[in-house]
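Presented as structure tokens, the chain that follows is alone, the form predicted on its own.
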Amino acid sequence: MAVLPMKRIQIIGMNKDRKTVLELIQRLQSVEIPEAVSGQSSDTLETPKDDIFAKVDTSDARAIFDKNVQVAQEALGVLNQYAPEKKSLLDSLNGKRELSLQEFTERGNDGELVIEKARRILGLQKELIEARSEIPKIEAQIEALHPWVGMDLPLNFRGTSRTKAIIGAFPEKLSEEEIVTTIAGYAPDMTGIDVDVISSSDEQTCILLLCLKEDGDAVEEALRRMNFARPPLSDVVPSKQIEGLRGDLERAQKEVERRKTQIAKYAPERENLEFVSDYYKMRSDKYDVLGRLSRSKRTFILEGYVPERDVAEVERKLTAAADVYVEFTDIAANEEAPVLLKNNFYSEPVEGVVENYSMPSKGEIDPTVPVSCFYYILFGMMLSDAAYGLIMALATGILMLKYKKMEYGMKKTLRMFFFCGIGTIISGVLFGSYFGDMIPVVSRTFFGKEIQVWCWIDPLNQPMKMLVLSFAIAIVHLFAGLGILFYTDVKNGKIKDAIYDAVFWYMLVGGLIVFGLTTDIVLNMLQLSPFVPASVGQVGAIVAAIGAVGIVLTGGRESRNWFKRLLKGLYALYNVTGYLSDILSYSRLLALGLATSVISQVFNKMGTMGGNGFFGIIMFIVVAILGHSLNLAINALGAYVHTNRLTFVEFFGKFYEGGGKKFTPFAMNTKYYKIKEEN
């Protein structure tokens, strides 16, 4: 377990070489150039104030590059929608495509041409959207005209020289008689009307009404009071108008398909679009760093951090690429350098777990190795099925062997779940779980003779024994955290703090545990037989008392007032209840293990409901595949979440604060391509 030592790097060179230097550093991915350090002298953290060196505003250039990235990504989104690429779910494991530096540079020269094609794709999409937006409008017009299809007059027909025609609809179903009667009631002085019902439904009644011109105003007033509404006017007969609209609809649909076809023709440009997206992202990042450089008329100064292990390589490649001065200096005692972790093959996969919590701060150790020592065990106990573990280990192992070029972060994640699978296999063997109780169920149901599986502990039939094991692991896990706290304090020269914050708690908690194991109430509760002599329990009680006194006297040692110090010490002693709750938290090892086992047994029981014939065998296979796949997915997720929870809350709570800043080098933050560095 190690936090790699860092060096500060200062590079001084000619402005003509800055592009070469920055591009090399970006490819090396070994130098972090933070905002607060760039352009500073190596002796101080204060930015030099003079009239020689200044910083150049590169925000306009970066905005152009970022816009190009956005255009390329949007064009890719359009292509993926209308000309999707045929890929399997596992293709993402192939990693980024590799290009030589020369190929990358040559393709970059065509960046503007590709961006222009991306804009054409977006333009076609805009035209497609416009054409598509016409379709619902035309369909709505057709739908509105459909009730009038039986009328052979245009909707703007107004009558003859002596009559007035009124065309419209009522918002309800009405008969001809009801319409005439209601109008007559509102306009009793009219001479007469003729009503022709064109169509009628529960929602509306469409009519053509004829009356004498002198009665027109009275009839219209009556219609208004009946919530009468006129349709959109047209000088074309509705049936002919619908026919024309259907032609417009067909043309709009053809236009949409034509635009889709035009977009699909750009599918061969997909790789070029992916390339320019990465290319302009790299240029944007480079110009971001350019804006941080302190530059004079002819020179530039760049400062940052580099891992000590990479110092020789960085210096060699920089001096070979350009005439620059490179200097490395030690990190100041009061300076918080970025943190980069380095661990062995077994522990490295859980670095991501540590990073998700927080990187170690100055003076703290890297907790990755102790985390890995428990992580795979805790995960395995929560999933606790040997067959599930074997599936996880085989699946992740095969993927790692098959996809050699997958991204390193993904490879670490798969390796973590590979070791989690191994831990699950071990737990499954100890607890006798292979797809739950599938072995005895299958042998009993389909072969008439039950095969019993060996197990050390049967969680279903011996839950208290499993609970005791969970508590034992909890004590070891928490005491390991205290041990790391002791080691860290001693390493940093805080011998007294190590005694006060670790040794006294060892004495108190450990003494109470030993004493508790000699009491009947604890033994009966845990269903244990006496195995600790009473004399040893008395010694444990004395040790616990000494630890308690020590905590009370030293828990508030930062206060000068003796009364406040005593009160803080008593409050610190109260934290012993926190240890009790922490230990009880590990009962989730039992709970999640039982959940996996019980659900497995339920699916096995369901599978045998078809009997032991041919149909029963088929039913068992189908239920087993579906049920155990679901059970594995759900409980593997639960095991992952709760293992992280025990690590973050219970384990880290004993010794780890974090707060360090992760080492983030100036790198090729690309999505599709990477440059193959040639020696």
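Heads up, when I say rigid core I mean the largest set of C-alphas that superpose within 1.5 Å between the two forms. Being a predicted model, the structure only gives us computed values, none of them experimental. Residue numbers count along the first chain shown, from 1. What changes on going to the form predicted in complex with the partner chain:
Splitting the chain into two rigid parts between these two forms separates residue 278 from residue 235. Comparing the two forms between these two forms, the rotation angle of the smaller rigid part against the larger comes to 6°.
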Second form
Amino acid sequence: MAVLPMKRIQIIGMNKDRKTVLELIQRLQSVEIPEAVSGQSSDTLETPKDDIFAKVDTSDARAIFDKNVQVAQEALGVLNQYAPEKKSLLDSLNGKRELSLQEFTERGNDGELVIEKARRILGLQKELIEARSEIPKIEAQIEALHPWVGMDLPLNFRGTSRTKAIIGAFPEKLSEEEIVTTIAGYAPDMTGIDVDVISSSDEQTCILLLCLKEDGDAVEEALRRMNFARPPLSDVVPSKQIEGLRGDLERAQKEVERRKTQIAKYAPERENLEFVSDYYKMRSDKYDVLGRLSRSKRTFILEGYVPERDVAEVERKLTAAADVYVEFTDIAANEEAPVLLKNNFYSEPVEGVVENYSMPSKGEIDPTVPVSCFYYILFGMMLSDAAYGLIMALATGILMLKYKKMEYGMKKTLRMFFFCGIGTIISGVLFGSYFGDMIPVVSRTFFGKEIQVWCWIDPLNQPMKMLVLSFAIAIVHLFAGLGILFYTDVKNGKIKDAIYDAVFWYMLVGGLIVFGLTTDIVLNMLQLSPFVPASVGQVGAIVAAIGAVGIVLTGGRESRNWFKRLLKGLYALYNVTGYLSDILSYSRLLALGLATSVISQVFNKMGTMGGNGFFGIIMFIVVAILGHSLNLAINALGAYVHTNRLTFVEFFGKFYEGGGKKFTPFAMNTKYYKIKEEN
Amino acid sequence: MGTTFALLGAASAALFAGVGSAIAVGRAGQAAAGAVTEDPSLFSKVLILQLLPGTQGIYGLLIAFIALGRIGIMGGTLPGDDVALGLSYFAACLPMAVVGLISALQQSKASVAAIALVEKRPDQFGKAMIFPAMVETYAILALLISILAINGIPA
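Can you now output the form predicted in complex with the partner chain? The one shown was the form predicted on its own.
After this comes the whole thing, all chains and molecules, with the earlier chain placed first.
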């Protein structure tokens, strides 16, 4: 349970060692080099507007590296499209591949060559897209020519020396006679026309029309009024043209295929592409940091944060690698250092939950351990099925054992669900749920004798008991939160605040609860028999009253005006309803637990509808597998979300604000490879 | 008559809560699909946010199931002609039906907004998840009352 103490680090060295030092720090992954060190006093060496020391803009160099990363990534994307890698989901658990420093440097020297190949892949991809975009164009042309197939003249045929030929289409279905009569109606003076219907469908009628040259204009005018449209011109006979276009289409398709195989041939380059993507990412990061250094002609200064536990190692490695001066100083009182958490094996996994909310700010304690004390239990109560818990614990446990090299973050997540699984097993046993009521149902249906399982509380038949248990957990959880507030205040020397904000509330809420347990109305509602003596209840009431008075008097203590203070104090007292709603909120422990068991029962019941017999058993197995996987997925999600909610809203609401900045060391933010560190 | 009313209650719990969740998950799904077109790596995160307003339907099912179990459709004793008893079941199912419907619809709005949040700032997923979960509290409270009420009806 700790926020690791940080130290400021200052490294002064010669420019010639700059690269070595930075690369070493990047591999050590334990120094954060911020944009600007906060809370810095002006008399330190690093003053930005110095004549001797200046920062150098490295954004141009970075842009090149970033571009290379992008090219490599895009090329990888193209490769994955045309030459997909055979990879199962679980392979991603294998973690990054390891390279020695020497291998890494050697392969990095060939980076440009690989980038060249990546560009070629992208070029091929571009040609492929162009070729492919030809295909629909050609297809559209063929489509447009289709109605003209029956014509043995080219579409741009204009007629003979005496006659005029007009080729085109009407946007409707017309017969030869209809066309002739309509045109004759519009152009009564003409000598005569010959209409040849080439093809006709519901949408259009394609015709070849012949008339005398002198009648041409009148006929065209008539046609215009009939919405006549000209086809695309071409001096080839349509059927021939279609043949030609088909050839084009085939060529385009072949071209696409050719490009695809060409790209696929680059598949062996995948590893190299992944490598250069990482390599240039690291160099880009390095140049980013380089821009943050203050440099003079021959020396440089680097400032940052390093966790105290790594101080010795960082110093030893740095001084061994180059002639540098390394100095560590304590964090100033007003300085917000980045936050790094360190916890034991059991609590560590929920660091992610804390981080999701916010890192502790200066003066706050790391809430990870208290969160972990409740997290797995709350999760377990909401999923509350021993079999589901066992599945979760086994699945995550096997994955953790099998893939030892997986990334640390992934490992933490799996470990969290492993512990959640254990919590689920425990509460499943307590509430007698194994795939819901599968044991009694199966024994009754298939073996004719019902076997009952032991349970402490049966939530479905004794929901009130379960509700009381939920509220009890709520009170413990909330009081634990209040206790941490007390502890933090005391630790920061604010004894008075600790009394005002924690002790008075303990008295008020605790007293009220004790008093409540002696009143009939509460006892009846919760279906409990009186177990607290009335005298104790009176003591509780008195304690609550003292607490209430204390809150009214101190709740508004930041106001100087006594009247305002009193009003604010009364308002603070109103917050007691907040405690009520906080406690009620834990009824979700009951509700979600019931949801799991009721849905399990529904599936179990559905499964047994086939009766006892060969097909009945098969049906039961199928329904049970499908149904319970679905139920496990949905309710594990619900349990996760609501455990987080109880932690963030109810628990953190009592004592935790957060707002700290996460420690992000200058590190190897790679995707595929990592450098093996030799000591 | 009694059985009819009781059945009406059980059905409306599953019906309204289910309708609400279906609409809500659909809405959130549209927003989620939009987010994934921008950044496919967000899939698992937005999927969780999409599913959040789906729980009301499950709660409705839960109430319907408990009620059906009590009124004898699936074992237990039928209210038969006892109208008062039937109406009691109906009333007990109402909180889940009404609150389930409305809270699912409202929760979908929070979900859609949370998906937009995650789309812009994927690192804030933990907080985004809480906003829709806040709405769900009321569905859980309604569920609680419905369960307690059904259990309190003397069989």
